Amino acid sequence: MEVRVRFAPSPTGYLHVGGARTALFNFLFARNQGGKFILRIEDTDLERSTKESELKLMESLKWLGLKWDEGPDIGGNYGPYRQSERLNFYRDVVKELMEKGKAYEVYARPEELEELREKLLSKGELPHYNREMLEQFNTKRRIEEFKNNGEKPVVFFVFEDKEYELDDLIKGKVIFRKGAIGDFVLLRSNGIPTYNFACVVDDHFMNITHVIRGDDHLSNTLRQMAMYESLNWEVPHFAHVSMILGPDGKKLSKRHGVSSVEGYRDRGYLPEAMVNYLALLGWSHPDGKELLTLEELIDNFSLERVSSNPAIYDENKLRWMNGYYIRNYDIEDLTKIAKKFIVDSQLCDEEEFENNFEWFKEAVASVRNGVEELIELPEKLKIYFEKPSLNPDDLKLNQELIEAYLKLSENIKKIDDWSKNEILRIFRETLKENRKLNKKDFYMNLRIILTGKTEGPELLDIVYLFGKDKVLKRLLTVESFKK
């Protein structure tokens, strides 16, 4: 049997970290099992679903490297892959359930059903509907009124009130006790299916073998199991992943400062770091490794190693991991990614960046060790663009150092091949000419003269990237200290 899993987001906003983790676990499981990863768009929330959100969701998944095998953009043998394009499937299944006596029509309007619910609650009863209770709406007069007005009835599912047992691949045995729910809506009066009904129909007709999703859907599973049973359909394997908690132990939310996947991308997180970190939210490598490539994640992923305990979201660890990837990323690829941040900060325009790409590559390499988010990069690069305001009090110059810097200027003027090796040779030659010089003082004061700062990239990188003319110009300031 071929493993088939799906990620089925609603296109109502950005892709947040919880959804991204669910998509990732589905993707890893499919690839590990040699199966198929399907993208299905659940766009039956007509008021909130937008094409723009759908495109952003797909863009975010592609950015993470989660390539699907079937979906709304590439098609497949089990389409369409948008629920709004599958309404005929739902109508046919509703008809089948009604013929079996497993569903029935109710000529009630939404506000009337809500009023009934409130009435039950006010009596201290559970808001569970049943056919007998809802028959009050199905009068001849009401049915005629609906037909004359062009209104459609709501279709309810007949829930068999009994105990249901689920063998969850992560949580183990889950028992749903009798009396948990009552009859529920399958099809709204506008012909749009409810989430639970559409989910079951789509998973069945798309041959989904495993449903991997967050455990906030566990209560939905009871309704779905009942529908599978009534239709005599095979129930897929369910695996409910525990929720993600903030550092305070509460359910992850905006108050924890957590951003969407797009938000992290816009702050300069690398997709490899995001995927690596998200994979560790509830899953662990057999050998305890934490820094893992996508290929290593695929090779080692299994549902058996997904914990049933909540995962704790630690943004500091994500920052650290992103910093690791920034430091070890291919410098050409990293510079291409960094382009947006550099240009947006107005250090240069796009044409200048492209024309000086090799220089920018060296510059990014020189500062990346101190960067954890690429949005920090332009600030680090400013030393190459801004003239420093030199404070004489920061310098600890004596006459010997001043003479050494003037000599350094003379030696730099003689360089024809501006390379790091030549610059290093000139440094050594200058120091050799005055053996009494303190090397530490020489290099520290030189850094301040050139950049106005006591810290930053390697001095050799600074001198090389400044270029011969700029270094000589900055060294001219030493003349003013000469007695």
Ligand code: GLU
Given for the second form:
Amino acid sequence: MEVRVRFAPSPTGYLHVGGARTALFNFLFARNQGGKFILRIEDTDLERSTKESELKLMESLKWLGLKWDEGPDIGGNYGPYRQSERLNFYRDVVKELMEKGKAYEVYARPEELEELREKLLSKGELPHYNREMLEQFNTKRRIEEFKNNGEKPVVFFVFEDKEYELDDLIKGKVIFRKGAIGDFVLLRSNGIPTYNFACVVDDHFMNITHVIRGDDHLSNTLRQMAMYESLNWEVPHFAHVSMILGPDGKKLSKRHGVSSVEGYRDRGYLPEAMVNYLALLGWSHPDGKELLTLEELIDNFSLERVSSNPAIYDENKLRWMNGYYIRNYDIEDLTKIAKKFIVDSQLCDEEEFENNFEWFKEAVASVRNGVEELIELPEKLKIYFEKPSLNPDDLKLNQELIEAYLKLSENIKKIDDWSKNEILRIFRETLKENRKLNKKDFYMNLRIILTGKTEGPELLDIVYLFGKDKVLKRLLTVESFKK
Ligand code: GLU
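Condition change, the form predicted on its own to the form predicted together with the named molecule:
To see the whole picture, the full complex is given below, headed by that same chain.
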């Protein structure tokens, strides 16, 4: 049977790290098994769901490279893929459940249900609803009243109270003891299903074979299992992934300063680094390999290797990993990604960037070693754009060095073909002409004369990227030190 899994976000905000990991595990499992990865938008919370958030979620998933096979934007054989467009499915199933005596209408208003709950609690009882107590609301008068006002009843599910057993693909056997919950709502009075109900109906009609999601949904799984049973539907496999914890051992949240996937993208994380890091939050490679391409992740992914222990989020490791990817990325692609950061920091405008793309490629290559987030890049590139303020104290010039730099100027003037090879040849020639020169002093002072700094990219890169005119102009400044 074809494996079909789904990622089912509620479009109420950005794609967060936890959601991204869930999406990734579903994606990797589907690809590993040659199955289908489906995107379903769970927008039944009408007040909090927005189109903007749906678009952002999709954008973030695409950015991560997690392409879905069916979804609201591309369709598929099991659509629609937005719950708000599937209300007829839920209505039909409610009808079926009511006919089977597994669901019933309650003509109560939300505040009355709340009041009932409070009453149970104050009597020291479990706040579990049952049919007997709820159907008391269904008086003739009340039903009439609802009809006249155009109000609709709430539909409750008859929860069969017993022990339920789940064979979870990650957690192993999970036992839900009797007495944990009571009857619960399927359809709200506005005709909108609750998450648990819509989820079961959709997973069933979309032929979902494996439900891979966070273990914060375990208590929902109990409700969902009861519904599958009542409907005589085949239960999908469940795999509940453990939570991600912050370094303090508490559930990962904004408090830990961790941003959305979009937030990481905006700070210059590469999707490959993000995906690699997220995959290791709970899963591990059989050989303990940590730097893995998407292909390697797909080839090696299995639910058996997903730990049932919580994963600890370590932003330093993510940073380190991003640095690794930045250093090893195809330079053309990296420069294209870097464009936004460079233009945003106003080192140049878009047109200048495009017209000098080859130059920027070299410049990015020259500084990328020390960069872990692309947002740090413009600061490193500044030496190519700003006039250095020379601090005479940094310079340790003697007459010999000054003579050598003037000689270097002469030699540089003669270069026709401005290439790194030629520049290197000229460096060597100049040094050869004055054998007493200390090479280290020569290069260090040259760096300071050109950039005003004692460190930075390779000197050869600096000279090459500055270009002949700028190098000559800056070398001329040593004249003023001449005695
Ligand atoms: N909409 C639910 C959420 O965002 C989906 C849970 C599930 O995968 O069943 O948490």
